[in-house]
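Only one chain is shown below, in structure tokens, and it's the form predicted alone.
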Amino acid sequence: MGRAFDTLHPWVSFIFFAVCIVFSMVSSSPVMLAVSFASALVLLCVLSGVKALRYLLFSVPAIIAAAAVNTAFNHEGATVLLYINGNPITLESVIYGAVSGTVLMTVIIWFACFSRIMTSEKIMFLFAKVSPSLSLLFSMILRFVPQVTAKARQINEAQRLSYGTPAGLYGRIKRGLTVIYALLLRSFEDAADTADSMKCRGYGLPGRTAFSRFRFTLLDGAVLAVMLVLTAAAAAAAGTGAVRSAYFPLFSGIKTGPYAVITYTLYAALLNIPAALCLTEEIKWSYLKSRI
């Protein structure tokens, strides 16, 4: 799953999820929220399987700090539902944090999905002519976080085979320390040896040239076409007001006339473009293996 995306042009991918993250950010919508935060989850699950529910189990946790912390700091709203300390709590406070925190956890989910389609090779690709320096940091920094997680696993493991299991807090904290000096000191090593193979490579040079297994075909061309088309649309939509939210001092509400109906249709019609070249592609495999 999630073969048909993954092999579409890397501006094609680096465009859409730029979109996706840039909409998330700034839009003022509940329902827009919703829709994006459900089209990223449901993108997630395509590409890395159910194990992606995950993310769903800590955004609800999430989503409530981000609504308790807001609430115990901003008292502004007009619609009060209670007094703690003789602090009121809002209703317009509680709605605006829970908001906020949606913003959040979909604004991660989003790069999740873009850490899993968008791969060093297409980050270099992309910007490597612009500024080598930065695609390559740029592409060291996506995968930092897996390649030290898997590192660290394998030398808690040696430790442990070696070791045994620690006793009591203190020797567990002893074994972290001990996981977290080595962890460092090839991490640093890791660093410099890549430093060292992109310079011998004469990585950043004038005139060095790469090869690239990047084309941009016509289905690039005609997803292309089509984001920009829903993204203009969704865009020019939304600049009419007709879905925007205002929450203090008072929560407008969810707009549901027929300008924000068409607006939400065409916006979640733009982020499931992946999903649909998926399913698409499923069912092609589906059709062309029942003909076997």
Second form
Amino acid sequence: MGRAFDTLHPWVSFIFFAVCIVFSMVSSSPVMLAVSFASALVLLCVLSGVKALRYLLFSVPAIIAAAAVNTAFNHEGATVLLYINGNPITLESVIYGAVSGTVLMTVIIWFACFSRIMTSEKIMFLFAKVSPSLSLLFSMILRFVPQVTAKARQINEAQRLSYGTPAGLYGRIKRGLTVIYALLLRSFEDAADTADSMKCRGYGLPGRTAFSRFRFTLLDGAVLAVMLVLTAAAAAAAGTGAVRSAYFPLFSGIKTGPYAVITYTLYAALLNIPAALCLTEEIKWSYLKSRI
Amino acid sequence: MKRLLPLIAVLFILCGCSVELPGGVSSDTVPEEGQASCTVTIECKTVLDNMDMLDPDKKDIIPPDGIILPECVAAIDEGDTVFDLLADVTRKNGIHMEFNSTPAYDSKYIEGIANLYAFDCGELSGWMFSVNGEFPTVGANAVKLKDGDNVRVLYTCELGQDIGNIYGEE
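I've shown you the form predicted alone. Could you give me the structure of the form predicted together with its partner chain?
Full complex below, order starting with the chain above.
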């Protein structure tokens, strides 16, 4: 699943993620945050299967930790629960901490979706014109860590096959140093190879063009238009202050006015565009398959 | 054992904390016969003149007459400071109070009383206190009280000018 979203034009996907992440970070409404959290989780499930639900398990301790840290440093609020070292622990501060923890987890889940969809090829395509060296650097950094980890594992296994598992702390430190030494040598060699290879292929020469498979189709245009209209409408509705929640000195609760409900609906529709695309594609596919 | 280390560390930190539940309004502060006592008031009348500068979220918590704690008599012990007295009366009257403690400098800074914080009403606003009409130039936990002192804890919007604490006046 997820092909329908993956084949969209990189600009469309990038704008979608930018909107999601910015909205999740700036909106003060718990309902909008909950909608964003749920939508991010649904999209991640669509993209990488039900195992994405393990993020729910991570979220619980993260939210509790954020609430605990916030109450330790922020004592504002009208509802005093108890006093620790003379300073009040308030209900508002607990709520605010939990909301911040949820913001954190929501953004993490959106970025998990982001890394599934925005491959380094797409990032190169988006930003190569703006800053070729920066986007080249960015995509090299992105693959640097997994590459080095993989190399280190290879070297480690080769060492273990030749010399066995090291015994004791001293042996382990010695083995670690051997692995790092080999890893450094290999990395130097690879860097020199990469530089040679890039020079041979004419990197940095004037008139060199890059080929990309991305084409802005009618579907991309339609999705982008719907997305921009929904974003503008949701931003305008949120701008009226209908969904704003105050946390201090008293938590103002969840807004349920007509404008607020309209905002929540538009926001939910906006965030679920990719998931809806993928599911539609899936339904269409199984329908066509069933007719064969 | 390794896994227990963080748990032990947390327990160790928690042991240094005193935890108390908020009690209802009680009259423990009323002095007994022969015990030393002070009069205390907490006021934020200056906010009423500067409502346009006030944080909009805080409008509802400002009392209409600007008096958070009307003048009352409170018992003090030997060596009690203004901070001890303030902590005592706010706790016993169910008034919120947050302070920032820096043990290295033996300093306790009152950030907010009754959810009204420093800088909530303009950038020159905050809490100040006077003892018998004088504004000490040191912190509230450095001023020791004696029997019969009159303590006023006042919110200023102009760095003290509007509550009679004028710099440079002899």
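Since we're looking at a predicted model, the values are computed, not measured. Residue numbers count along the first chain shown, from 1. C-alpha atoms forming the largest set that superposes within 1.5 Å between two forms make up the rigid core.
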Using the rigid core as the reference frame, would you say Ala192 shifts its C-alpha by 2 Å or more between the two forms?
yes
So that I can tell if Leu183 moves, could you say whether its C-alpha shifts by at least 2 Å between the two forms after the core superposition?
yes
